[in-house]
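Form predicted alone, single chain, as structure tokens, below.
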Amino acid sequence: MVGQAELDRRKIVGINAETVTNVTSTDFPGQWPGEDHSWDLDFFKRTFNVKFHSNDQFDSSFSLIGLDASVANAFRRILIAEVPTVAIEDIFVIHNTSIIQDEVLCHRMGLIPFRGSREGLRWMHWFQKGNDEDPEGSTHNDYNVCILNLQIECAWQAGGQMRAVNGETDPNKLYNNHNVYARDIIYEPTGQQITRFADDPVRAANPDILIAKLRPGQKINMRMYAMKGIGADHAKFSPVATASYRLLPTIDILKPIIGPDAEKFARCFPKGVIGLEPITREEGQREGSEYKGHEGEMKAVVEDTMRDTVSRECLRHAELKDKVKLGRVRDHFIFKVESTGQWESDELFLESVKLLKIKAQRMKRALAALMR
């Protein structure tokens, strides 16, 4: 039977001054000679845990504990590249007299994140473009294309020209529609979209995105087709601004760090990681205690390792490097997910779980077919 100390040692990735140790302990990670580490669902249920640290609408942080790195990384990759969203794909520029060239303006439009009914998004079909096998591809229909329009023209305000002659330079006091924002894009539902997107129509996730600036006489008139896609096809379809994870840091104080050294040690870490506490009378008078004779002095204690960025700054100081041991917990993944607006951040993770389950089922069917 393997002792708890050995199990704890296996979980820690060592962080040294210039090296990282115990990254993979064996040729087959998670397996050790003479031990049975075959998959056990009951063991996984006992050891796996999900803990949320923050959960705002479009920004969440949570920990997956007791998971293999391959599975955690699969969630991250699915979040970035395989959860579907809607983005502008085809644009018909009818009129553009702004100073932005047509192709640059179209590129800006394509990168605007949109949001709408999640049920409507799931109902939408994939639009297939023409290829060698099917030169025509899909036709534009209500179930695969959302039509958007942008029609805006800049004009003088009443009395604006006179104010300009008198030296006024504030465009808000001179012109109407001089700034083109994402909120000026109008959704034109067709067919079943009228009911599918009735409660939550397609619109820009952030209505204040600045698209262009106009002056009197300049106008933009565009008709755009937004389609369902995934980040693996183009980054504009990615539902996240960022989806990343890091391993939980560990800080073990091996020897007492007291007085000025304790203050210096605390400054080596971000605020809130290391705290200072007075040495109690009991600690100072206990026989064999390393705190003996230091009653009332401040000692360094670990408060919140999750705040640590693992800068290794403390290992640069000769008086501190032998008193502390840094590491990371191998199976504790701290995720950070920032949504672009189509999905709420906690929904995104659930979608990634569903997609990974679908992948596993597809693989299972393929293996079954292979064995026939």
Second form
Amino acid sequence: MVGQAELDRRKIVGINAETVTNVTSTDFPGQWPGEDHSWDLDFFKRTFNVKFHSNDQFDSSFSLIGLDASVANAFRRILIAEVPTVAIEDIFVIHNTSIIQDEVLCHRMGLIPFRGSREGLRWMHWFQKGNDEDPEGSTHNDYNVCILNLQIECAWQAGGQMRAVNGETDPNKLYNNHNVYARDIIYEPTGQQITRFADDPVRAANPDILIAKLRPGQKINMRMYAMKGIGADHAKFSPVATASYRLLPTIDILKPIIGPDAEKFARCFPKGVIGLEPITREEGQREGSEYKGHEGEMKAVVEDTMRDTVSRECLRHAELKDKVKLGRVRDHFIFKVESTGQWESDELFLESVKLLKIKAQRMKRALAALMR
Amino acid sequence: MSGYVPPTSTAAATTTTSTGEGRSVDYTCGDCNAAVSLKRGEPIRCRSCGHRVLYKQRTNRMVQFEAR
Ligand SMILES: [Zn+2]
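Having seen the form predicted alone, I'd like the form predicted together with its partner chain now, please.
Everything in the complex follows now, all chains and molecules, and the chain you saw is the first one.
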């Protein structure tokens, strides 16, 4: 039986000035003689841990501790590419005399994140475009298409022309509707959508997105069909601004770092990672202690490795590099999920877990069918 | 509900049909921005300022794009 210290040591990825060591995990069967590392649900339940650091509506950070990189990475990839959202897909440009070309304007429209009733969005069906196998595709219906309209025309304010002649250049004092914002997009509910989106209509998650600028006489009139899709098809459907993880850094001070060196050491890291503490009388007088004779001086202590960016700056200084060992914990994933506004961040993560579960069940069924 | 059904009057939106002489076409003056309506054979000239550069307006015909 191996001790906990040895197990903990195996979890650390070594970080040196130019190299990274001990990268791959070794907790699988056949790796260590006499040890059984086969996957066990009870063991996983006992050791797995989730810790929230912050959980704002659209920005959450949490740690998943005690799982394999393959699973953590699966969650990240599902978050980015497979959790569905609704985005504008087809646009009918009836009029566009703005400076921005139809193609570019339509591309911009697609990238605007939309929100609306969660229940309604969950209820929405997929819209299948026509392809070789099914040239017709889905028909447009109330359950797979949200209709949005953008109709806006710029005009002079009362007396604006006169002010322009007199040298006024501030567009806010001259024109009306000269900035087209995402809030100008009007939702047109059809059929069942009228009741399903009654309390929480489909609208831009960020109403202040600037879509285009207009000048008097220019106008935009478009009709847009928003549909459900996934990030693997197009990035506009991705529900996250980004979802990422990093491994928890470790800093081990091997030999005491004292006095001016301690201050220099602390400056090698972001604020709050390394703290300075005075060496106590007891430490300074103990026989054989590394602090002997340094009573009252400052020593460097590790305060919060979570804040570290692992810049390796401390390894560039000759007086520090042999006194410290940097590393990362291989099974401690610090996730950061930033939502674009359609779903809440913590909700999104649960959605990714659900999707991975469905994938696993599909795999299981396929394997069962193979064995029959 | 299937696809987009353009308004029936789309084709003749910028051109207004008048009796006898045929259609008149709307332009915009390049100098004073006034709307100028011209018939076939008329001099190309703004009625309010006399400027001789007129801009044709964008068609009202619908164009479909994919937001990608
Ligand atoms: Zn003119």
